[in-house]
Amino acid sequence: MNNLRKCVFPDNLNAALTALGDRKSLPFALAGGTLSGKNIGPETVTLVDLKRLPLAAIKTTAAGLSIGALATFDEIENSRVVKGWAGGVLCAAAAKCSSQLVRNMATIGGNIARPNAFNVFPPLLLALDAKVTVAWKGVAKTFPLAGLYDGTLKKIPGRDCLITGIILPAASKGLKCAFEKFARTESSWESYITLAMCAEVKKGVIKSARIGIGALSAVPVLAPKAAAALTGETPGEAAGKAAALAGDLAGMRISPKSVEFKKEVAAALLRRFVVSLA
């Protein structure tokens, strides 16, 4: 941060976007700062601190569950509204992020803003078919979460735009879900693999499933082969097909030394989830 000359603390979205739009000052937006604070480029002249923006509300709407981008992990973990959504799976995921000190500061918007293999929310939000609201000067748009990572957005959050919120579709409220982070310790930021598993179960049959995978690549991915293998089966039948997840992992860049281990772990975690659906 050798060139840092100014810090601004906007208290409304328009002021924040105006500061971010001043390209001559090479601005950089900071939310919780637990990770991006370490990566502020030496070219940055203006730091735009977002903590005063009113973007932390958590509420239900006609569209589904709305979570402000500045909601912290601790706020999400302890929200009564979130606990009542999809079995409280977002609360479980938030609780698995590092230490309590980090959870007090880290925000959901910051966690999804830039690709990082070990961020916990991207694979879960992908499995829940979440959308994100993004704003830049004079524009506000809603994208599927994957749009942040596949080039659809064509902008860099924190540099060219701001993530303002996350929306979980109303249909996701009643899903059976689980989030698993397989790591050396519960508080580790790094993990061997993370799995976000969601299923719609009716009359003892899995009607649909979505499985998000994290920690194996910079961006989260879905596991369509495993999801297809589970669909239309009873939990008992589907448990025997958990190994189908290996087919989804096969196309990913995993170290040869750990690929078989991670396939076995992933299949075991998926099998445990499917059994819990019975």
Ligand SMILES: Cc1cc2nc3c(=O)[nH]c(=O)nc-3n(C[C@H](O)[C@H](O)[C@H](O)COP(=O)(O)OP(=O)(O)OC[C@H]3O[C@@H](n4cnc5c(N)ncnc54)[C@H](O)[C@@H]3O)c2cc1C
Second form
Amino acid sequence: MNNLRKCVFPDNLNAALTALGDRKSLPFALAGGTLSGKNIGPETVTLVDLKRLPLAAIKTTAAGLSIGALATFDEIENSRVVKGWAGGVLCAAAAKCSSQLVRNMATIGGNIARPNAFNVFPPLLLALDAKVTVAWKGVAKTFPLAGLYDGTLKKIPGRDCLITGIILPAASKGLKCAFEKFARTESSWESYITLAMCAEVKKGVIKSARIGIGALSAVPVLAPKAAAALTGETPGEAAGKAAALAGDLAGMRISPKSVEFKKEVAAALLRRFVVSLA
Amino acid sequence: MKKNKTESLTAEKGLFTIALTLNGRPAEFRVKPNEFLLDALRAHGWKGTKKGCDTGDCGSCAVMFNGKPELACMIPAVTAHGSVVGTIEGVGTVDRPHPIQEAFVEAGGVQCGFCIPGMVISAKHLLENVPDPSEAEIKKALDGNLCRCTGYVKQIEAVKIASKKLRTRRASK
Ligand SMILES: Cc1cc2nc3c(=O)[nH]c(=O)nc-3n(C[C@H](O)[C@H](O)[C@H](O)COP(=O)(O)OP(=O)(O)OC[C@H]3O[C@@H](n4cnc5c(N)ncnc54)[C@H](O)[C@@H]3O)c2cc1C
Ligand code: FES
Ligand code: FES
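What I would like now is the form predicted in complex with the ligand, since the data block earlier showed the form predicted on its own; can you produce it?
Below, the chain from earlier opens the complete complex, with every other chain and molecule after it.
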């Protein structure tokens, strides 16, 4: 941060995008600062402090649940709207982040902006089929979360563009979700495995499932094999055992030292979830 | 003091001049580009706020920042411009301790004392919002304030005592 010469405090999106669009000033956007505040490199000359932007609203809209990029973990955890959405799974995930002091500062936008294996929201938002809205000067685009990580965006969030919000599709009554961060302690950032499991249950049958896996790769991945194995099944021990997740983990680069352990944990967590659906 | 317009600050001779409200009074600090609020506070004589880990893990640097307890070691000092900051010095003094500070002493919740400013900041915010918290709520509010000495039992007890003190005081007003 030694080269910092300017700090901009935009109070509206346009002003923030203008500051980021001024490439010559070598800008970098900071939200809560809990991930990047300590690591602002010498390439940054202008800091764009996002904290005054009115982008923290959490509300239900015709499109579903809308969460502003600047909503903090604490605001998400304690939001009544979020508590009532899909059994409060987003609140449960927010509560799994570190400590109250970090949750007061950390934003959801900062959590998903860059690939990070251990961040809590990317696997959950992937499992919930979330979309993100990203803006840069004169442009706003909404696309599935995976687009942030698979190269299609061709822009670096926080340098070339801003995430303005997250949209989750309306949750049906039959949607059941669980979030499991299997880690050494409650407050550990690093987990052995993170699983976000969502299933649509109608008349006692699993109509569809989406499972997001975190902690095993820089970007979260879906588990299509386990999801397919669950679809059409009756919730319970047998369906949970059959789905396992081993097939999905087989394609991932996991250290041979821990792969068996992680497979076992993943299978147990998924089985527990499928049993809870009954 | 929280401003509602787009502003910008430029460093002059390698320093930014930030204006903030500190413990209820206007303050102006000259800060380095790579300085954090914790270091800026301490450099300007506000040494009640402690530096434990400097990585966001221990909570000894907790200050009130625009209405919430936050980690001063994680806040680039320049971004504190226009903010409302409260430190332990604004809570109570040796001569006139705050009821929460009295409660920590009464409960025996203080040993070396290093973690206490951060603990008191977190506890005060909790009690202002939840006057009669459950033990679970106390533990959650203090989960980012680590203590190497006490084992936490007496500090949780202290928050319960403080809650009673503050409620009694409010009722008698
Ligand atoms: C002690 C400690 C423990 C932690 N534990 C956890 C944990 O358990 N789980 C977890 O998930 N995380 C954890 N974190 C990491 C961090 O708190 C979160 O990832 C947080 O969500 C980051 O958000 P922020 O607003 O602080 O991001 P910042 O640090 O402000 O920014 C992070 C990155 O995102 C970019 N960015 C921020 N907002 C936007 C936006 N709106 N649009 C585009 N780009 C943006 C920035 O440019 C930067 O590159 C921990 C951090 C600390 C210090
Ligand atoms: S010094 Fe800030 S959290 Fe430890
Ligand atoms: S009393 Fe010593 S660290 Fe808490």
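Positions refer to the first chain, counted from 1. Only the largest set of C-alpha atoms that superpose within 1.5 Å between the two forms is called the rigid core. The structure presented is a predicted model; accordingly, all values stated were derived computationally and were not measured.
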- Would you say whether Ala171 is displaced between these two forms, judging by a C-alpha shift of 2 Å or more on the superposed rigid core? yes
